[in-house]
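First comes one chain, alone, set out as structure tokens in the form predicted alone.
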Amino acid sequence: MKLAVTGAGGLLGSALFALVKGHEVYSLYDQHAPTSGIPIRLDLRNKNQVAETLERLEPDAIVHTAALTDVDRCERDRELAKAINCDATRAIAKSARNLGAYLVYVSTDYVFDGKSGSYNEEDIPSPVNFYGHTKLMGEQAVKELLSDYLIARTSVIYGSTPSSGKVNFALWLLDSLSAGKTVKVAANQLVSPTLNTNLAEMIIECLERRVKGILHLSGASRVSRLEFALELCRIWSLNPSLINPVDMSKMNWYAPRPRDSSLDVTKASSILVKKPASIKDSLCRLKEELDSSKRG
């Protein structure tokens, strides 16, 4: 299979390249060059360049992981958020339709309002911030233009290496707590934290089986950010008293966040060989990956 991956230098893109085997893979990136695959520079805001690049490569499948995921920046710079998260997704979907390519669009739990939590694939999205709104518009473009697609919703991706110039939630906690710094963590925001390598394995299986429709591909555990931090402390034997639990309303976020955007992964767990992993199993795997990278 000839595969094109956007956001190749990101947290998910880098994990996909590390795990995918037996396929010709093109790494599409903007600012942060990937270390694997065949790298190709691509500005997602340039719709003509998007179309020309994909139609030149003629991939059998496209995994669209690239997005502006800074929730507060999306709220402040709505034009940029729409250009990257919505308009670029529409351009990629159009090219996929012209090529007859299968598209995996990586979406987010933030398409939901957070009033109930444990959302399944049939629940109606209702985002509370502009980031979620743009990602939902991306979903709508994919559904409108294609029949051969997978919308893969996920939640709070983390992993063993900083990617695209950003430190993810788990690494930020590890770096801060290991240095003896206190951290402020939301006690009442519930999510489904997702290890990037677990997510990559599930997406690769979906690619190879050409799973269609909408599928929630997140971690299997519904936890608060505080519970995540405490479990991380337990596995790494760090000091939990350094964690300062606060109400999410005190987090000084610019954009509103859903209170409980956790995802129900029953469907994925029933149809995939590579299952959504629990928080304990995921953090233990993260520790193994970090230990292995230090040894290497």
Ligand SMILES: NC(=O)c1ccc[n+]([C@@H]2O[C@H](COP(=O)([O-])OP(=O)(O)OC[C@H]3O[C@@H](n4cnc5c(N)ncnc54)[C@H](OP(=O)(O)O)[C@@H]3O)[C@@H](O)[C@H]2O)c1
The other form holds:
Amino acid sequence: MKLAVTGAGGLLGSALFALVKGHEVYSLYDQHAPTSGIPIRLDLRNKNQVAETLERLEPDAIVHTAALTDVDRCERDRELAKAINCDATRAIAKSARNLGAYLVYVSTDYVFDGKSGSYNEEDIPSPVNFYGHTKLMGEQAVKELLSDYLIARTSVIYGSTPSSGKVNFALWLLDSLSAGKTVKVAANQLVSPTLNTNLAEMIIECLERRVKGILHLSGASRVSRLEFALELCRIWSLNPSLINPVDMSKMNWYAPRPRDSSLDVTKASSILVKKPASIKDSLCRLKEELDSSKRG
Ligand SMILES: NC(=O)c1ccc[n+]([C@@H]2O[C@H](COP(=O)([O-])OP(=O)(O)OC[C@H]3O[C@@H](n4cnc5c(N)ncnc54)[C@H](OP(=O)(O)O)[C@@H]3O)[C@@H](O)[C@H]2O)c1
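The form predicted alone done, now the form predicted in complex with the ligand:
Below: every chain and molecule of the assembly, starting with the one above.
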């Protein structure tokens, strides 16, 4: 299969490249060139270039992971957030339709308002911030233009390597706690943390089986950021007293966050061979990945 992956140097994109096998893969990037696949620079804000590039490559499938993922920046720079998360997604969906290509659009738990948590695929989205709003508009464009698509919603992605120039929640905790620094962690924000390699292998299975519709693909555990940090301390034998639990209202975030955006992964767990993993299994896998990258 000929695949085009946007956001190829990002946290999810880099894991997809590490795990995908036996396909011809084009890696689309903007600022951070990926180290695998056939790299092609494409600024998704340029709609004509999006159409021209995809229609020249003629992929059988497109995995659209690229987004403006900085939630506070989306709130401040709404025009940019709309251009990348919504308009570019619409342009990609149009090209997919013209090419007859299957599209996987990676979306977010932040499409939900967080009032109830454990959201399943039938629950009605109602975002509380502009990032969630733009990602939901992206979902709507995909549904409107295509029938051969998967909307894969995920939650707090983490992984073993800094990607697209930034560290993730798990690496930030590990770096800070190993250096003996205290960290401020929200005690009452509930999420479904997702290891990038677990997510990537589930997406690859969906791609190869052409799974359609909406699917929640996240880690299988509903935890607070505090519980995540404490589990990480247990597995790495780090000092939990360095963790300073705070109410999420004291986090000084610019954009509001949903209080409980955890995802129900029952559907993915029942239909996929590669299953959403528990927090403990995912953190143990992360440890193995970090240990093997140090050795190798
Ligand atoms: N990270 C999370 O916790 C989380 C949670 C829920 C859902 N998601 C969703 O999961 C997907 C993957 O997230 P991620 O964490 O892997 O993202 P990430 O590491 O923040 O990477 C974002 C990617 O988007 C690309 N991008 C941004 N602006 C672009 C532009 N104008 N043109 C082309 N590419 C552009 C970046 O490319 P360059 O680096 O080359 O500029 C980068 O590869 C996103 O769709 C996100 O909404 C993420």
